[in-house]
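The chain below stands alone and is given in structure tokens; this is the form predicted on its own.
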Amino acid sequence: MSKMYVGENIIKVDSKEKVIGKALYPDDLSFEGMLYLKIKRAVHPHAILRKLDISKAEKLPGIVKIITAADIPWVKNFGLIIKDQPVLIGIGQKMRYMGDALAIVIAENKEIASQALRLIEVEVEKLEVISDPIRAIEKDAPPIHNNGNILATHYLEKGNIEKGFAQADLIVDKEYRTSFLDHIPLQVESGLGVFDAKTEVITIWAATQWIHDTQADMAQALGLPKEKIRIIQPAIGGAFGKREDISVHLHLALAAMLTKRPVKLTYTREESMITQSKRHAFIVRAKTGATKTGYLTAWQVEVIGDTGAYASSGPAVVRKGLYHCTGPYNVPNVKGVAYTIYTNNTYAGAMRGFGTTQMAFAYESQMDILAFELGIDPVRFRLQNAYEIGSSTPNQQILNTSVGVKDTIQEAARMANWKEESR
């Protein structure tokens, strides 16, 4: 197999169709007699819904049906790891971010559906908006979920951190912050749904990265066996982690079931930005010790990951960031804690790097500061601390194969024409 692929140019199986414009994305698909959906979203990022009046919108010519939480009492919450996200917010329930769905508007065309959104009257009891994870963990902060604002806590310990700092000639203690980041795939969230009344099978044409997990999550939310949910994957216009989360799938399924007609839902770019997952914003507090000869002795870290209004992949992403707190560098003594925090920001989930990208900003900044303070060339400083075969990671995994950190650093320095700094 290696002779067939390694070192050879391999044509992607779908590249030609995409280049010549024949690839079919969800928004390219249609069915005869198809209805169009629009979603009425939250009017405040943290509030209790007190009134949802759809009467004016229902009278609009071309409106087929408007679904609210009162119409679907059997539907359960959904979510990748923790089922904490409601399909629709009901009266007396809490909206936790601006992407929360209040009603599904079903109409003969998109224009009528959009017009109906403006006719839906909403009254809320506003609560304090928590946009800062530090505020979220203060004792007097209002709880976003019933169990409080700390979703998960993870710990990490290797060696003896006190001993490590005692051995250090230099200690650098800094705080780093990264922001939310949207994936911005070219294709916004879009899909179609069809309900077969004879077989009671719901078929969804929509992009997802985890097709079987999406099927399972939909089935548990709708109270159906998995074999009643069929997902067909059209061409995906970019994913990068964003399409691990459910987007249009459940709203399409409900609309198709309750109208018995094909339905279509396509987000606007604004809706995609407000509603769907982001890369987590991190606060990283790192304290690092090193000897005057340039060897790392201790690394202590506190990670605060803002997972927004709902869990999504949050606990796994923030924990993964913690486990990569020292980057590809040998440190005999490590101690860390990571908190995954609810806020009223758009929820955060998977994005390429899965928590390690944010940590790289922190640990590489620490390495640069240490090298500068010690008067050691930053390339040489990294090389003498870099992983090699037999190294142990912060969670004490022994690296036995494929450890190419030193080769990578050396090649990068060569390509950059790096000249060793001397001070």
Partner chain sequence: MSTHKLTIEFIINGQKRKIETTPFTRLLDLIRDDLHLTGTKEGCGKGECGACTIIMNHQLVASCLVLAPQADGAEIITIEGLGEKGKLDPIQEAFIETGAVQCGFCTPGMVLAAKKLLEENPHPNIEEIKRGISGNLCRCTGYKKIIEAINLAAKRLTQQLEEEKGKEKNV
Second form
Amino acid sequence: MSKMYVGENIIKVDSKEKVIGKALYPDDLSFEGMLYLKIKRAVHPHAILRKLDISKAEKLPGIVKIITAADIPWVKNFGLIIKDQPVLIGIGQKMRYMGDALAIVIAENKEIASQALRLIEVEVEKLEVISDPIRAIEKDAPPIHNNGNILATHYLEKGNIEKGFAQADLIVDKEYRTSFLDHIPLQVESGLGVFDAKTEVITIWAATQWIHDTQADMAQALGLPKEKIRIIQPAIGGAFGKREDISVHLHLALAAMLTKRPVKLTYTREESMITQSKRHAFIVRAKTGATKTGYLTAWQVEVIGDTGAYASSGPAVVRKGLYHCTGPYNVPNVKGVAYTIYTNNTYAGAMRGFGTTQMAFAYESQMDILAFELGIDPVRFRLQNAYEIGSSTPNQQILNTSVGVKDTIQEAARMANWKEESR
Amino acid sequence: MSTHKLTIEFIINGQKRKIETTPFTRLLDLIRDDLHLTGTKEGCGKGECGACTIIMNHQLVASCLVLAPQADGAEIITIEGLGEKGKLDPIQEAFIETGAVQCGFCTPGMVLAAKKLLEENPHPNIEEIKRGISGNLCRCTGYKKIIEAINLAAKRLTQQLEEEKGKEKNV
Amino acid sequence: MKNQEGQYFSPQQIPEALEILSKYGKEIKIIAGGSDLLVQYHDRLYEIAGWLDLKNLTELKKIELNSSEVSIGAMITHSQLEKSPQIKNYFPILSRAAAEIGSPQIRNRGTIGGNIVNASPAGDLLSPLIAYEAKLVLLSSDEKNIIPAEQFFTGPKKTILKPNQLLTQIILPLPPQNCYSSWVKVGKRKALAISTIALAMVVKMSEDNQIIQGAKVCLSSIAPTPLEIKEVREEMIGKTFSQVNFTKLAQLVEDKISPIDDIRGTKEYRKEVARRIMIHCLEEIYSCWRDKCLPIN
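Please give the other form, namely the form predicted in complex with the partner chain, since only the form predicted on its own has been shown so far.
To see the whole picture, the full complex is given below, headed by that same chain.
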């Protein structure tokens, strides 16, 4: 086997320019005559926009233009999996979380743009704010989107769950809850846009983890052919899943098109946290059966993933979490259901692990509780149930190569100086 | 309103600069927007992340929490001011060699924090390194490599110093 | 530096600063290190009408020691407090509290005066200062007031400081020979944590180091202002260490505080932790006292 790269210390090609401060991240770029954008965000997490008065803000010296939904009737919704996210909320339309955009303020400098935000007057008709997915699925809960609050339902079945529980000497039934998490990449969302009036090509300098998907999504939202959108990735100050979704891109494109000048938009950290995706908050109800001798017989789960106001990668993340419900442990009988639920929280999407870390909290806690109740050492209990070559996962994939979990558990126990408990 | 102008003078990366600014401009913005030294980054604007770290009057500071006029008469070093005669600072070299650079956004601040730490304490232990960079976040969570890099740089700098001493003796 | 518009003042002398305050005190902001102020006004600096920058007032950058007290200039930074040999020697927990503030970057800019005037319920230096019986010097162009630190704070971010007044010095009486102190800050992490709860304790012993003559316990982040539990004093003064019941004292602290729930901790958590850190501080003080009384042969 070639030893090239594997196990070798390779100098990263871009590390020199990064240590000397010459690597250019979006906010480090600028153009002559550039304008600065700020976004007027929602004033309530769930409300119908009744009035949007930009007249005072427009009069502020240094304001070049303020774009509202009325200026861009041709623009369509965007989204990674489902196109459910509006570019700007129009009169009579709903804001679904605090990050929804109401207006794009374009000014000669950042400060004037910030000041103008405070001069925009907004009137809304408030609706019930749904911050809990359990409330969201109740019959009388107001629908956040037209098709109700259950965005997706996924099922999982392997073996015979009733038979599995019948074989169990011990059944542990618990509920676990995890919270939203922000990726907090050190660089906030930022980008530049330039519209070339001759070629009608929009060039965007901004981060994306899906450069071609972002291009395609922008094109469909703006009603343009893909070749009219060019995305250039500058150096990126961290992503971790947060940059899978569109952030500054469409607002930059519209501002560049409508002003015919180079434009820049950089979020504040607060704006980044309010507006862009999160790790899903999960509710996991897990019921696990095991024999006296410490072998798992059945595992049943119900997963409720709070995907917030928009779909983003939500359906894929929550489904992936469901598939990992038993962790790296052999269970012959598995049954599960996962719901991806809309709420008025900031939307949740991809983040390191894609739904599996939340599940790990649930299944490893279950394993500890089972080991305790059975009076078996938790390391031994894990080892005797861990995957090996030939094991089958909850979605019945047969693992036929490179299954390292037992070695990993043993190594972790060694490093922790784990001594088997005798009870 | 920030239409009020004033002129300040300071030395930045060895160069004397005189520049017009306002009492409402942050030193970070002056460095990035007016001097175009974009190696100094903004991560939070509230002194929490350390991406905007500079060395001002021989001290590590968060440039987002300094008003531009407060830097009048100051001596400032930014990431662009490290290294001599086109050669990288040993700390920068160590960051490259140990793979302590991932997205790179924390790197300028980290390198400057390391610089200051090693100036004050040439032989830091792991706990002291951690305290020295405790005002700088790395969200790629590359701390292990960063600590390794600072350790390596400390060793090299000590070695360098000893060699120089040796040379002096021979002379 | 000249300023045509009168928006940014950086006087060299205190009287000049006081003059500026008597004229513009109501409109302008006093800035020292900026580590709190620029956070509060992040993204809306343009709302500020003007600044009085204390950076050139060298008078405020001194720590001075005489036979009975130490005077700390309001512009002394947390780093300077942490490293000052006098502070370390006479007021060790003030040095420790300063060392645990924020990060190197924050400690290099943030000042003792700023920490006091900002009057955060979580202000890290406030409890140790009150426990050491600090007095504050408040100057205006017409008068000088010296007040006990605990009288300065009236609520979260609220103090008795008038717009024409400047906090110039913090005066700490030198502790007696036999003085012991302890400090615990509980936060979410070591660096850059706003305290969830903190406790400072100073115990002063008689000349023969046997009888407790003074005891001050002050907590922060559990009330709108730093709070001294005065009942501890009554329970401890006039007694020897063997006559003091640590568990009872800790329970007293827990009972006397009524913290609130916030993002850093719940009421229940704070009460529980208050009791435990009180025990911790008593034990630390006791063990320092014992080591001094019974030096290891």
